[in-house]
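Consider the single chain below, provided in structure tokens and representing the form predicted on its own.
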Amino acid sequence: MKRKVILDVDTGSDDACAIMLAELRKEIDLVAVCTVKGNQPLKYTNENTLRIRELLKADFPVYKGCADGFVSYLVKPRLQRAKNVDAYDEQGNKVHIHTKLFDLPKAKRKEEDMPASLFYLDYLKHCKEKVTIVMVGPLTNLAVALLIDPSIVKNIEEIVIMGGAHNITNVSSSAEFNIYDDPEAAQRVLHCGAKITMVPLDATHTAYITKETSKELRKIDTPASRFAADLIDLRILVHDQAQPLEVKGSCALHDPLCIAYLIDPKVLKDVRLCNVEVSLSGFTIGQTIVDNRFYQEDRNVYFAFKGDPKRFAKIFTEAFRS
């Protein structure tokens, strides 16, 4: 039986790959996609999502979500942003891992009228079958819904989060972007009572994707596979120059690893049930604090410390062959 999934995205390059993987794999029933501000401002992440839907000729509804953070952007000084790390293509042009808008036709079909947080409230109050929520951007949309009505958690089968870090960070010396960008929202979601699986940078960097995958996608030669290959090659270019992984010519394709986990849980390795809290202030704001003690209390998160790159590449590539 297909697994019902709501995907919550801040659509940049890896979010696009997650949407494509979720839509193309037969094991997933993509109920809806919710958008949030993150990799880019909301107007861009939402439009990118709509463009990916049309590229796939898909029919899932898109719900536009929050344009700012749960708390930090409202009552605190604006969070300090990470320094942009530049990379350059062969012509010497500056490139970024997330462009404002994808080089795809402007979407003709718009998002639904209902905001994403209200969609969560309406859907989760009335659905007859539990749903899995995969969150690969800041967790604001669901946090707002949980603040209004915590009881909706009863209809959530599992929350899978691409976010957090233990030994590998990116936006600061102690934090990963999706959690750092709205730490209060993350803390609320982590303690909502649902089963939570966290796919942090530790897992995504060890489940790296190489140029071999982009070559295979180009052989498949569909509009979606070619676009996915372009996104992967861009990410590899930036990683090699600005954040090299253990294998040269590889990239961390963070977000679709969460979808791959739903298809085959063995794609995540060394998964431990831990107490995970989020730092909400000071130099470590946005840090996911993983309790390593044997006698830790309130083990609230299944935290993946590693990933399987070969299994992930196979799951991802096979989706486009369909």
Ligand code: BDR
Given for the second form:
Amino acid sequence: MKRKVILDVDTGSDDACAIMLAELRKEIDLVAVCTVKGNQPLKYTNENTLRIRELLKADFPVYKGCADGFVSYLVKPRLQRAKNVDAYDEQGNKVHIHTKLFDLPKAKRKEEDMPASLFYLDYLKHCKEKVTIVMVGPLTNLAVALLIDPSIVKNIEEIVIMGGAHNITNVSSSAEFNIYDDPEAAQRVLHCGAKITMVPLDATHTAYITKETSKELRKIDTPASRFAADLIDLRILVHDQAQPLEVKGSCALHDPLCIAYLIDPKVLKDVRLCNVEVSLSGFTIGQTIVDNRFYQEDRNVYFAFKGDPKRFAKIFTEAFRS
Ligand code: BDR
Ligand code: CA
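For comparison with the form predicted on its own, produce the structure of the form predicted together with ligand BDR.
Below, the chain from earlier opens the complete complex, with every other chain and molecule after it.
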């Protein structure tokens, strides 16, 4: 039976790859896609999502979500944010890992009228079958819904989150972007009582993707596979210059790793049930504090410490052959 999935995105180069993987793999029934601000302001992340839907000729509804986080953006000082995150292409042009708007035709079909948090409330209250929620941007949309009605959690099968970090961080010296961007929302979701699997930077950086994958995608030669190949090559260019991984000529393709986990859980390695809390203040704001002690209590999160690059590349590429 297909697994029902709601995907929450801040599209974003790797978010786009997650949407493509979820839509193209037959194991997944993509119920809806919710958008949130994150990699770019909401108007761009939402429009990018609509453009990807049209690229795929897909039919899933898109719900536009929150334009800002719970409190951080308004009142908290932003400490230690990474600055030198740009890179340069062969012509010397500055490139960023997430372009504002994808170079794809402007979307013809719009999002639904209902905002994303209200969609969660309505859908989760009335659905007959439990649903898995995959969140690959800041966790604001679901946190708002849980704030209004925490009982909706009974219809959530599992929440899979791309976010958090143990030994590898990106946006600050202690935090990963999706959690740092709305730490209060993240803390609320981590304690909602649902089964939670976290796919942190430790997993996405070890499940790196190389040029072999973009070459394969170019051979498949569909509009979607060509676009995914371009996104991967852009990410490799930026990673090599601004955030090199263990293997040169590779990139982290964070968000689709969550979808790959739904298809084959073995794509995540060294998964431990731990207590995970989010730091809500000071220099460590947005840090995920992962308790690795033997005698820890209140274990709320399955935290993946590693990923499997070969398995991930195979799952991703095969989706585009279908
Ligand atoms: C996460 O932040 C975003 O830039 C990516 O889309 C991913 O979801 C990685 O820290
Ligand atoms: Ca994202």
